[in-house]
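Just one chain follows, in the form predicted alone, and it is written as structure tokens.
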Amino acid sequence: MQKLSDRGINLLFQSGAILLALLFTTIVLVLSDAPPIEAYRNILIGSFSSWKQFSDVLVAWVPLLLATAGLLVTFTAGLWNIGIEGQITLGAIFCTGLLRLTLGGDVPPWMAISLSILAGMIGGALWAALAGVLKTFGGVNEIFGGLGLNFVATALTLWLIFGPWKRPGIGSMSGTEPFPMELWLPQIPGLRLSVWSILIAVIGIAIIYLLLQGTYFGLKLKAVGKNMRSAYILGIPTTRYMMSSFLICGLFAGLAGSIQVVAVYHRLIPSISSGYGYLGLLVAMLVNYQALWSIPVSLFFAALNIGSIQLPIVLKLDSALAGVLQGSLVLFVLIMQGARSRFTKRLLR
């Protein structure tokens, strides 16, 4: 009965958070002289009115889920890996670089794609390791170190696109020269969606779930995240576990960047990360470290991103409205978690 009562209280506060986020977004729409019902309806239409639009939601869902999966590991270790945006970008750079090396060679396409994805994962892990070294050995806060590395990764991308990897004749903001179709992950005819990318994302989140819930590594990582000093006293090598969490997150971020190259854009573009790293931070906070919940929540966030594209076209509204709803949802969930905690303590008293 007590467990049932706790679930009821949790559901009540979570529902309140959703209602408050919708109310806040509605107030923003009213102040902007926009019809709230029409705005929400257009977001739904833009996401689910056809199989093509829903497939676009799935295209956005895959890298977002992979980024979230990696962030769950660093969050469990008590680390804010803000540098995941740069890690996604480095993954895309390494993936693009290896694909360029295979052009005109005798490497079978399936092997070239596989090796490029692996290279992307290594690139993301190396960039994450740099953030980890700055944190664990240099005493640099991972937030500031990560943000700095994000800017470096963006600058490196632009240098490659307008320098060594520029299109024949002149560099272009549209990115590098697209790769031939044989170097793309196989797609569903008529759509941008690859079944292989969905399979990779599902396997990835399953691995993270098993890692955090069913292994001694996950248990020790939680101990480090809860109280690093106590974990160290108990004999857990905290530095090693912190570095491991950065590396695992970087592997998943690099995988997300690779998917962006081989399954979505088929080239390197300036904004290859598409903000999925920052969005993944919101999802990871919202699911409260529960890996399985990240599947539907990241799908919901991806749907908001894709559906909001309709707003400038139909209602002359900025598509950033989806970001307002996403951010306010996380904000009110965190507020409600604090309120629930205080409410529970009062009940116990």
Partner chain sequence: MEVSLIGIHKYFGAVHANEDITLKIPSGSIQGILGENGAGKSTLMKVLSGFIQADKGEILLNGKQVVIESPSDAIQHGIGMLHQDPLDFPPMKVIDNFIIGSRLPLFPKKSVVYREITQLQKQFDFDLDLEAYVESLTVGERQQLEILRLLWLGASVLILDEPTTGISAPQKNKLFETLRLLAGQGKTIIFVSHKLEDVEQLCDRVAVLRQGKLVGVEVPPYNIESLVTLMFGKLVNLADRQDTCTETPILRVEDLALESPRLRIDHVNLEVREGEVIGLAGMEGSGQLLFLQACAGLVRPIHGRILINNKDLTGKRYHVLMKEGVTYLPASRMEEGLVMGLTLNEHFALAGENQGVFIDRQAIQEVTSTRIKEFNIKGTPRSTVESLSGGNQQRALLALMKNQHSLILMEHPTRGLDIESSIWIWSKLKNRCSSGSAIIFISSDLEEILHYSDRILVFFAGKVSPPIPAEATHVDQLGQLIGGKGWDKLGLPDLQL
Given for the second form:
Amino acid sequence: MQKLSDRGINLLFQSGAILLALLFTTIVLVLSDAPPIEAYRNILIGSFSSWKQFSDVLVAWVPLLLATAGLLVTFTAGLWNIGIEGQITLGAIFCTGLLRLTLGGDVPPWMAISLSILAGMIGGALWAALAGVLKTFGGVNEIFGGLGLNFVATALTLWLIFGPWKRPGIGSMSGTEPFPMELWLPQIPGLRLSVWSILIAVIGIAIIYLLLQGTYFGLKLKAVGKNMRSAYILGIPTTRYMMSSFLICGLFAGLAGSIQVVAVYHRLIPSISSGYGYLGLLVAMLVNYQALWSIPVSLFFAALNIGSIQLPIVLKLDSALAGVLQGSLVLFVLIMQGARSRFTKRLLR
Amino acid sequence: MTGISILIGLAGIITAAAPIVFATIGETITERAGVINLSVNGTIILTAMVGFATAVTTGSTLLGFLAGMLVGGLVSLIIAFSSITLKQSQVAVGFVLALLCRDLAYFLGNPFMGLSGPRLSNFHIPLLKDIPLLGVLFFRQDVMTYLSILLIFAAWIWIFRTRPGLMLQGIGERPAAAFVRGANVNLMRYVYTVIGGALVGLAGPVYSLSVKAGWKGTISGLDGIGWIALAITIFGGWNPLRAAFGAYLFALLQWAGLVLQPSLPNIPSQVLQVAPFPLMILALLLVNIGNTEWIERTLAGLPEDVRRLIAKILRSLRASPPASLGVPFEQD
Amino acid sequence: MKKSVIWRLLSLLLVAVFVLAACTPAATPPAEETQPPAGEEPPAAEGLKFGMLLVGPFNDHGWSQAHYEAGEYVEEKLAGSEMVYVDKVNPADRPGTTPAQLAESVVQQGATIVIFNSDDMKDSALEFAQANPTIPVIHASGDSSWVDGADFKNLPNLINIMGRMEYGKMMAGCAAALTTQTGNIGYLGPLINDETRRLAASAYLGARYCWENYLDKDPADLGFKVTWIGFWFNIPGVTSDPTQVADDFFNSNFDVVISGIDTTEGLVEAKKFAAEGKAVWAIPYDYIGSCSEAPEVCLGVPYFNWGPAYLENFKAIQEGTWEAHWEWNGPDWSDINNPDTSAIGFVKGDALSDEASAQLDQFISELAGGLNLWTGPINLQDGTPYLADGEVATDQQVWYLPQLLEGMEGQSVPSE
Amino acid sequence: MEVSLIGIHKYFGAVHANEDITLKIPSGSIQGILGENGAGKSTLMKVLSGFIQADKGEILLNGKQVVIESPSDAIQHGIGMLHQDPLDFPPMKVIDNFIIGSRLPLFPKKSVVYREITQLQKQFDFDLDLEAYVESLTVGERQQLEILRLLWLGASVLILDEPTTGISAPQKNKLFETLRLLAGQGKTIIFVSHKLEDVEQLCDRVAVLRQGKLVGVEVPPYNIESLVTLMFGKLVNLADRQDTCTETPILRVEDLALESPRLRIDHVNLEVREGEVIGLAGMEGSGQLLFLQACAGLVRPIHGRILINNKDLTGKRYHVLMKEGVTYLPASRMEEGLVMGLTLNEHFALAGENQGVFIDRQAIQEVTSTRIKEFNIKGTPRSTVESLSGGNQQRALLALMKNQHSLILMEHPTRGLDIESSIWIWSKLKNRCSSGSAIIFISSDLEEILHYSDRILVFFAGKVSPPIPAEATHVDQLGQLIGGKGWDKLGLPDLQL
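Following the display of the form predicted alone, present the structure of the form predicted in complex with its partner chain.
Below, the chain from earlier opens the complete complex, with every other chain and molecule after it.
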């Protein structure tokens, strides 16, 4: 009985959080003289009304899920890897770099693509390793080290696009010269979606799920995240584990960046990371660091991003609304979590 | 460049850094009380919009600044409530707010895009403005810049020279000891979080009504400044003077980047613009590395004199955060 | 374990809430049923829906707003026409989307023509045009449909439209030269590429001409400095701050700033300096209404007027006479500010003196009379001769200008 | 001031921490409060000092009922409390510690504070440097600081919670002298302790608490046996000494030198044999922890060698030493021993040997269940460690030790445990010794050290005594050495050199 009512209370608070987030967003909409129901309806239509649109949601979902998957590892190790944006960017840079090398050579396309994805993963991991070294050997908080590295990564992208990798004749925000079709991850005809990238995402999250749930590595990482000193005394090489978590997250971030290059933009563009790193942090927080739940939640977030495009088209509204909804959802879930534990504590007394 | 134009350029740095000064001092005060407000980036964008919108609607810059402080205070109140009362992670809540406030600003700020609004004009302080060098540098600025300079010293005096300021240090350092000495720790944390948040909230209107006058939505050139301000707070070692130095150094590097552009034709401008970040990381590295275990171990293996010398250097660089930063206080 | 049950229920609830929201106005049938899928022949409607993809906010008082208002112009002039637009079409503001994908969205809303308004959308415009051969695609800026261009892509349904802003910039340069008291003009540049180089160079040519011919001064005494911020607008920590750049110009003896970027910092800062009693001026860019933020220091604005070109193309499309071509439209020299005929224009600002105004008019009429400032001798910044004495630049030579010109200060080429 | 507590009740969840306690403390006297850990002493004192509020009951000062809602209320009423771990601000200056919480104006005049404190110092013959940073003071000095501060704020009732832990014998004498002086001036002193000798030496009256209840009040001359019976409900006897020492050396420390920011130790030599127990005595911060951590590889020596099983492991890290059979059991269980949020199952999985890639949950469950039984832990394999009581946490920590350890390093193995738990734990440890393990442990309880060690190292301000056989010494000598007296009689290593 106790358990059941516990769940009931939990459910009550969680649905309360969602309702509050909806209420908040609705108020924001009303404040700007917009019809709330219409707005929500259009977001839904924009993401789920046709297979084509849903495939666009999936295109956005893949890198978001990969970023989230990586972040679950660093979160487990108690690290706030805010530098993931830069890690995605470096992944894209390395991926682009390798693809450029294969241009005009005799490398078969499948090999070029695989190699470039691998290179991207390495690039992401290297950038994460930098944040990791700063954290574990330099004592620099990963939030600040990561933020700084994000800026450096952005600058690096711009420099490459306007400098060494500029398109013949011009240098512009549109990025580097697009790669020929052979170097794209094969797409489903008529859609921008690639079965391969879906496969990569699903395998990726499955690996993370297994890693965190079933292995000694995952358990040790959890111990490091919860209490580094105790973990060390229990015999876990904490430095190595923290570095590993950075590296794994970097691999996944780099993978997300590679997907952005080989499956979405087919070139390096200035904001290649598309904010997926920050959004992934929100998803990871919302799912309370449980790998499997990040699948539907990241899908929902991707749908909000894609569906909100309808807002300017149909209702002349700014699509920043999607961000408002995403942010308020996480905020209210956090607040309600706190409210719930306060509430149950009071009940106990 | 002539001497006078360098001087004027430097004066411009003091203006350009003013909003960052407000934000870092605000954050320093909040963190001194043991609370991290990670929402700075979103708060600055939101308050820049709100401040501008208010000023445009009412025609009063003063109201614009007050509106910014109000919104900044409200945002930090959410952080205070969820972290102090509800015991949720400050970092998580702050980060969410950083994103939420930014999008909220873009969504709600649409009607005010590109409007021509009031702007704070410079106010030359009579007599003082004619002091050679200093006059140009310090006394031909606008009111908010003067306030930003005053705030640096006021914050420093408050934290290090007044009784409540010492208590503030205590609250962030060892809340239990502060409690025994009569402090209502959680109330004080609320107060300082909101005061700090209001100061951060002032940074927004200082941009939109003075330094980067106007509101242009996503192209206002504000996204990112809050993260920079946060990094400067850490760089400043929770000391207003050092934090202000960081803010000025940052603005100086930005300025140097564009002044040097013609003389360094082979260095892309992005590289110069990004220079402050590696520098900041380096600075963070220097202040923190003395606290790491491997340095202690390595030092132990070195000959006596070398060891003492390095240890001394590292100690002089070290800046330790308030011991209870981010740790909730529970009175049993 | 307990947690996951909660989350399962929670997500169910989420879905329920959204389905509810979706179903509430059940009277409206889902949108896609009424719309033809992309690629198919649109139904014969008397009106015409055109899609517009704007790189920036539609109300940015700059480049994007100029396009947006051109769309409104078409709506007004072409009976039954309707614009469907998406603004902020850039990966930073719309993560995870490509302009091609957004173009599909506007087509889904019924648009039968799509306008891509930025150079940055080049690849997407090509991709979209290729994938949707029955939809006419207009790409504002770019050279893909220029048969004699360096980057010709032979696509039957894609055209590029660009205004000959070189003239606008020359007028801006001239107004600046006629006004400057210090003889130093600052040019606030975005990033360095062919387009931005030729525009900055045109401004310089205009300035030098008026300086030399109307003021009888030595071109060597004219200072013209370009400072690039590194992007079309300010991104903290990545680009230089245009506010700082403008301030720096005004502080170091430059009294006129010509803007080449999307935002109006040059003007805004001039207003501030003027309020302190300094004699400074600024010239914004892109949008006819740009002076409104600070008319008292505005010498005028060279602007794009996209409306007539759009209108003409739409009409041709409706009549079925439209085919691929390349447009680089100059001003209507009989009236450069005629909203129905002139592709670019220059409106004078309140701050332009009567004398300068008269001289500027004279300059404009000289241009109208055939004066071509892109005539040799012109040397590149490093001294290499570009145009021999009397040699007139071809369109290609202007379009693909490799460096700034001799006499201009500032970076020419992004480093390799 | 006369303090009366009437019918005090305090609950923590289901625990009845104070049950109907009524106690009257006359003005100008030193009242002892005696009891085992967990008897409810601290709770009662926290109620009196405003740290927490009683659920029921009244507090009377000089016969007038008062409501004390916070520590600052308490000090307003003249009640000040000295906490076991002085609640001060280590990174700040002594003078600032006085100013914080005072009623001085916004901009305090430091000269005034100086004058007043200096005067007060003279009265008690204290000598604190007001410009020094608190972190550079000894625990005794920090107590002095707190006493001065409370008196300066006008306290007329002083509560001292276990003040003799971690201070030297002379410091203790000095403290007692001060307390008697204060009582003589009419102040009321409440002295909380679980040490019989302290109470016996100092207090005018003693109230004994057991399991939340006041079980008796005694006056001098005290009958120690009856006090012990009151405290524990029965007489407790320690187990007999066991000698498990062999001749095979495990650890050899040669001419070791260690350094921390505040301390330096030189020329430590020690050889530990299988089955041997070495006790490290000294007041907190005298270098014993540094030494223990160096033996564990947690701190790198600046000179000398550490050999384990005849292997030179100088400068190697803890994890390397662990492989050689060294284990380290820290004092703060939840901070550096166990992982909050993880279950016992997960702990045993982490500590277990033969780990593959995937966790075999079944096998782990079995191991955990066995260990839970073996170590008498009150909890299930799925219990999180923070849900266990302190004693059970300590047992769990011991249960996590692998079987074939040759060297066990421990900080305060029985701190915070009741006598019976301590005895049980030591019997387990002694079993390990008979199977060949050696133990080095730190304790502030001299009786524990004397009773269980074979040899003892005494630390005083970085000085280290040669190993003293436990039979050859006694509490008094150890107490003196800890306080820095009698070292000349030992023949110190640096004198030998």
